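Presented below, as structure tokens, is a lone chain in the form predicted on its own.
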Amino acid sequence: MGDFKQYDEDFYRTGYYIDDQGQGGYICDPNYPPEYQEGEGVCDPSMDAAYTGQVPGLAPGTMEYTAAGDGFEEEPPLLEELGINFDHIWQKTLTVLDPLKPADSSIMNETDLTGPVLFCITLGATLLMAGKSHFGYVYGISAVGCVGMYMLLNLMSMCSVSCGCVASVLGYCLLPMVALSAFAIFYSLQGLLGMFLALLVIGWCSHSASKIFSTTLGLAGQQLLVAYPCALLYGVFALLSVF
């Protein structure tokens, strides 16, 4: 019982009262042992300073942020962070649509898959509108063709090229095939006109792809060698559109 009274007296000696709970959560009693008063947040005189109501980083009387931090205005656009550049997509599309336009060497330096993925989805959608559900064939043939062309170009060229760059070029050159598939929605290609259009589109796609590959990889005089496997790849897509 004597120990309990001793604990009770020690408790009230520290100056901790229920009425003082809202005034602070630290102990600042001169009679308290000094080893328990040392440390961060214990008996800190600066904690007794009155709250001024100022928010760090805000100018007094205003709601403008004045700190030298990264604001929303300094952040790059979301499309730029995702690697989507509509100007580059448009320039690459024009290079494919104009067979006589010289290829830009910077095309191979970018792994832009936004346009190719969009063209593959559009090709599958147009085939579906024509009554042919070939989404799996489109994705599978695209993947196999990209890997095959990647291996072939690395064997033929002294410069190494990534598989993403090859997929980007082959995907952009798929645009004329998308137009052929869209034409098949309104007119059957199983005829003389359809065969002629299919051969024309195959030559168009393979010429554009081989032009870009031969120009950017320095394959001078070897465009026909590059165009042959490209024609085989796009010929499979033409078969899906015709039949």
Second form
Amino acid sequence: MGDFKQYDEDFYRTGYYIDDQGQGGYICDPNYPPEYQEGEGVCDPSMDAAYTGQVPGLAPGTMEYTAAGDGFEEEPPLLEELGINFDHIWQKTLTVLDPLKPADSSIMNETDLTGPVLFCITLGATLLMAGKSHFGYVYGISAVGCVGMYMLLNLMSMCSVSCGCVASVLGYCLLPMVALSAFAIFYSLQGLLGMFLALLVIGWCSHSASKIFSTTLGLAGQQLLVAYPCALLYGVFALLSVF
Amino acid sequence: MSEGNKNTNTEPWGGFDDNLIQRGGSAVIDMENMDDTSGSSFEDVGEMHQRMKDEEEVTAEAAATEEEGGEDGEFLGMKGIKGQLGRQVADEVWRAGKRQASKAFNLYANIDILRPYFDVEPIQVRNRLIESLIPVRMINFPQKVAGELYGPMMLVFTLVAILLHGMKTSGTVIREGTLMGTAIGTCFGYWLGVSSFIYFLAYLCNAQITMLQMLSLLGYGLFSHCVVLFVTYSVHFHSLFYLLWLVFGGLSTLRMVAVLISRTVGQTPRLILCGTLAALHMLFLLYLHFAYHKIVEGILDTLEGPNVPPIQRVARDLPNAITVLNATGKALAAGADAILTQ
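Starting from the form predicted on its own, produce the coordinates for the form predicted in complex with the partner chain.
Full assembly next; the chain just shown is listed first.
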């Protein structure tokens, strides 16, 4: 229980900044059974507490505030209470979008679903602006895709990974698809240029996602094998945007 | 569970420890996979780990039940004993049921038993994809079949994606169901259903092939389907499709047939098994092409032909009508003049 205080202090300082690369994060060492070193102060990715039953992204330390029963003035801001940190989301987004930057394994430390949900809603909104009301398809394909990738990654890697982390990574790497969908509002993608752009975006998304998965789960020589199912998943999203 | 640990070895040197096989920790005793290429021992580690977890769970639950029973009895005193007894019994029944269900679930739905079949390298997958189109001529001894599920599963999903793409470009409308559901159902249904059927026939014909090998063989055979459909959904020519159907479909069928022949003894069993597989494989490709692509052909024929599409409204031929009216008017006028001048 003493760890909660540490999480609370580190909530905004848990280095998720672009300049802060290379800090010791969660690295899956295939020679180790999945037990994590003490004193790291980072969230165990296979711990489901942050995902099941609680508000996504809520750090355990912030429970202290609500249990205290303080007055209105002493309550923390709503965003902090919900565990939504826009600065972190922005930093993670920038890291993910750069295809040439080496992946930082600490992205798997926090199960942050706020960014991914925001991107899914934005994708649905851009599709709506293009005249297609496909919110249900976006959510359904995301859910089924996350479960499928979760099962595949657990089968392929020695370390276990939680569904929340998989959803988080896949969601962050969806951003180029949102850009493609926004482009489709103004210019139809059903020609040669559209097909080329769609293929480029699919490659970009799946490269980012597979880079993070393979670095973190110790699947160094199998990045292509992880990239291909990601490409299929993002391909289905591209079909939604194009047609 | 602890009674099963009785040492039945009589040899002074200890004898073989058959705990791993007899303790019922797993339903997989796959002695047929002697020529399996995966070669990993994850199954054993997984079984032992699971057994240890089960034993810990049982002892923890037993301890928890004893503690709770003691506390509640003291708290409620004499009045609550009857209700308390009922509650305890219900609780115990619930726990026993949950334990049984979780054991059954861990036994049959544990995806860890599939772990060795996903342990592949990209280069192996690439080689197997290419080899699936190369029939091997040596049929005198059993040919090796990779016991792997990653490649076949990815090929099935690729086929689903290609079908979806084809349905979208041709504007197919599925009235009862969804495009995605139809595509997934068709592809997975073929892979699992035909594999099971051929495995059943192989069992009847006494062929030496396991279910995993059959799934793997048929799955890799879908590579030809993916290639043919991908090309023909982009380039719409019937003659091209028939050519590719014969070449690629034929090559992958020959490959699968050669493997089955090498593992079957006797002319009639070979004929039955290989004939069935060849027919199903080739006909499936025909079905995929024609069932989901017909509409494009119809539209192209209509647009290119000289006939007016029947749905459109055809404008009336006004110049003719006007000519006729004019002629009638002139005739009437002439007639009226004739009458007036008389």
